[in-house]
Amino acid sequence: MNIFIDSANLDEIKKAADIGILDGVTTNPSLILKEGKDYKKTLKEICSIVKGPVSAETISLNTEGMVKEGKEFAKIAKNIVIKVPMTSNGMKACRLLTKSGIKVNTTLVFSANQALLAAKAGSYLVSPFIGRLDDIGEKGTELVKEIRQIYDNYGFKSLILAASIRSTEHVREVAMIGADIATMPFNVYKQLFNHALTDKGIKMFLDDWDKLQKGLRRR
């Protein structure tokens, strides 16, 4: 499973990229607004850091606007993927952009039927928002399971990008289900490396090493 971070913070993206376990980035106008930076400039900077897909979200709600913005964003870098919403207009835009050779990420997917339509429209990435489903009392990871079965049934090439991830448990669950990608906030990404027993083991090793060195100095 590929791991993306959902961020517009260049420091976070650089830290993740420096570790070497980062396959892509998802971002949107809201995340870039929090950073107080220019949208297109920030996208270009992210693409200079990350080799993998970088999702750039369109602002327009009509098909013509999405296609126009998508083509403009695609000029920023070769690894830009255009993010459009799961609406009838969004699916029209998806088909047109895909025919133009531009990869599309269909976002705000909350049902298996929506994911089916997104795949048929030619989406490169399809993003079910599991955390937001959890917020309304549904089990978000169940949606990922349904989408995985549908895509496997019919051989759809669209990749499942599990989004709105809130915890390391979400990451574990979607990995077991078979999501192709999980995108998460940087704080969740960092938590993936941690375990209490790992910390305990390191401490024991260092303590024993310290005792060994003290014993050698007494000889």
Ligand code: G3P
Second form
Amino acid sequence: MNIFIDSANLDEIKKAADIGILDGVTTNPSLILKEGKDYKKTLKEICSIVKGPVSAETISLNTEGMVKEGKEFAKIAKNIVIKVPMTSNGMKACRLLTKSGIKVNTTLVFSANQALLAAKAGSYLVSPFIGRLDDIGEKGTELVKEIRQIYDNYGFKSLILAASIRSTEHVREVAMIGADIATMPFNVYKQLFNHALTDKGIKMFLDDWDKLQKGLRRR
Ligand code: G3P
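Having seen the form predicted on its own, could you now give me the structure of the form predicted together with ligand G3P?
Following is the full complex, with the preceding chain placed first.
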């Protein structure tokens, strides 16, 4: 499973890229607003750090506007993927952008039927929002399971990008289900490396190493 960071914070993206386990980045207007910087400039900076797909979200609600923005954003860098919302206008834009060689990430997917339509429109990435479904009392990861089955049933090539991930448990679950990609906030990414027994084990080895050194010195 590929691991993406859901962030527009350059420090976070640099840190993950430096570790070397970072396959791509997803952004949205809310994340870029949080950084208080220019939209396109931020995307360009992210693309200079990350080789993998970087999702840039369109703002228009009509097809024409989405295609226009998508074509503009695609000029920023080769690895830009255009995010369009899961609406009929969005799916029309998805077809047109895909036809012109621009990859699309269909976002705000909350049902298996929406994911089916996004695949049929030629989406490169399809983003079910897990956490937001959990927020309304549904089980977000169940949706990922349904989409996996539908795509496998019919051999759809669209990649499932599990989004709106809030915890390491979400990451584990979507990896077990077979999502192609999980995009997560940096704080969840960092937690993936941790386990209390790893820390305890390191401490034990270091303590014993110290004892060993002291013992050797006494001889
Ligand atoms: O990838 C989509 C993500 O930014 C939404 O996450 O936590 O706002 O539901 P959240």
